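There is one chain below, alone, in structure tokens, taken in the form predicted alone.
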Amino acid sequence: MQEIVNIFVKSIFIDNMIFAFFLGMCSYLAVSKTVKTSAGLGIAVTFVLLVTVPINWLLNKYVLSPGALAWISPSLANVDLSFLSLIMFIAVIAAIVQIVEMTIERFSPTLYYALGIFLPLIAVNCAVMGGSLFMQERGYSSIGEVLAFALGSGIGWFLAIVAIAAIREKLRYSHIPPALQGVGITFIITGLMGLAFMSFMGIKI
């Protein structure tokens, strides 16, 4: 249990997708103009991570890893399908994103049109793909650890985009040099927030 809590906290603060790895920056910069829209996208990304990472972990464990097919037949113990990992991960992510897109369009048309092209682009959001690749690289041993990592990564990305959106809303009333207005000042603030999040590296659970 302690290891699951440790993974969850690390995923939010220490290994934050935005501030530690700068993954998902395109959506982060483009959508973070208002808190409402940012929160909607953050929830959607969190949901996609929470669904796709465990599914991809099961695929990796029981189908794609070297010798993973031994549970079907001992004769398949030498089969290695790891070269299909990227294709399979992408297929799972694209399918889940399509379901999320249709659901949001059905129940929240306002949010659907506010997110625009960046909703279907969750399928190619490197934070979502990075979640599955980190899961594979770190070799989590149980579904509980995978769920903790996925949820923590999603919450970390959600906090990052909502925080920068809140700051950008306040910046409208600030005097910013013309050369830094828009994306320029956002990059600077993101760098400062990344430095601030580095302080969490001292946490020992």
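Between two forms, the rigid core is defined as the largest C-alpha subset superposing within 1.5 Å. Treat the numbers as computed from the prediction; the structure is a model and nothing was measured. Positions refer to the first chain, counted from 1. Compared with the form predicted together with its partner chain:
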Contents of the next structure:
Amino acid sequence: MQEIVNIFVKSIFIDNMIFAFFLGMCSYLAVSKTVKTSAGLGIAVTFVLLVTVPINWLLNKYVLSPGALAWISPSLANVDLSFLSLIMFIAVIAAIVQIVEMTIERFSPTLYYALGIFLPLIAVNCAVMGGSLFMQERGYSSIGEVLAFALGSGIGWFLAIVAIAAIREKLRYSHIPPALQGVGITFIITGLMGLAFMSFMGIKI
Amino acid sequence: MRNWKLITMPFDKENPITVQVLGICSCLAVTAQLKPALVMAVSVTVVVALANLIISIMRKSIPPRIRIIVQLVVVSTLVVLVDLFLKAFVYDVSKQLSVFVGLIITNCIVMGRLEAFAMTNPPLPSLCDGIGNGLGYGIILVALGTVRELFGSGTLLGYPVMEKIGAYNIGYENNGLMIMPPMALILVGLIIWLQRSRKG
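Right, the form predicted alone is done, so what does the form predicted together with its partner chain look like?
Okay, now the whole complex, with that chain kicking things off.
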């Protein structure tokens, strides 16, 4: 249990998707103009992470990793399908995003229209693919750890995009050199926020 | 002539990172040292160029509704090839890049060029466009990698530059901040600032 809480806190603050690994920067920069839309995107990304990472974990554990097919028959014990993992992960993510999109459209049209174009774009969001790849790289051992990691990463991404959107709303009234306006200043502010987040380093529960 | 322009445009005026703001995700994390940055730049160039070429050849037979899936399959096949190639020939760099080779699949430059260029243009210009955008991305990567490795750890491609020119003897210290992740963001911000103010 302690290990799970530790992974959860770590993936929100220390291994933050944006400030430590720069994942999902494209939508982070493009969508962070107002707090409302960025909160919507943050929730959608968290949800997709929470669904895709555990599915990819099961896929990795029972199909893809070396010797994983042994549960079908012992003769398959030395089959190694790990070279397929990139293609399988992206296929799962694209399919899940499609299903999520159709489900939301069916059951909550208001949320669907609020998210608009961002929903299909989550399929190519590096944060989602990165979540699956980090899960494989770090070799989490139980489904609880994987869920904690997925939820924590999603919340970390959510916090980052809402924070930068709030700062950018205020920035509109500041005097910034013309060449630095827009993207330039956003990069520098993200860097400074990253420095602030680095002070969480070393926290362990 | 037009093809040559397609290759050189992304170096400055249409640079994928500083102007189009695409592909930031993987670009910042691999630039703490020059060597992984170089390898990453070459890998991305290869993937963008070949993906552009293949999609452009197939563009008339791809049904528009499922084009994203088709593009993803083509790109991820190419990335798997690059990944296996790196593992076979430069294993240490491949370990250093870890997940970021896989993340070329979701690199916005690749998808962006496929959507914006390869779907509507014949194969040869698409190939040139891919090479150009890959190199434009590479230039920024190499610039960041050079600055961060030189000032962060005092070396270039592992060669101890600062030690050889005797900078430590006159009291020079490595700037540890340079190899931290946030500094990459600040440096990109400064490059964008420089580029835009030069244009006036």
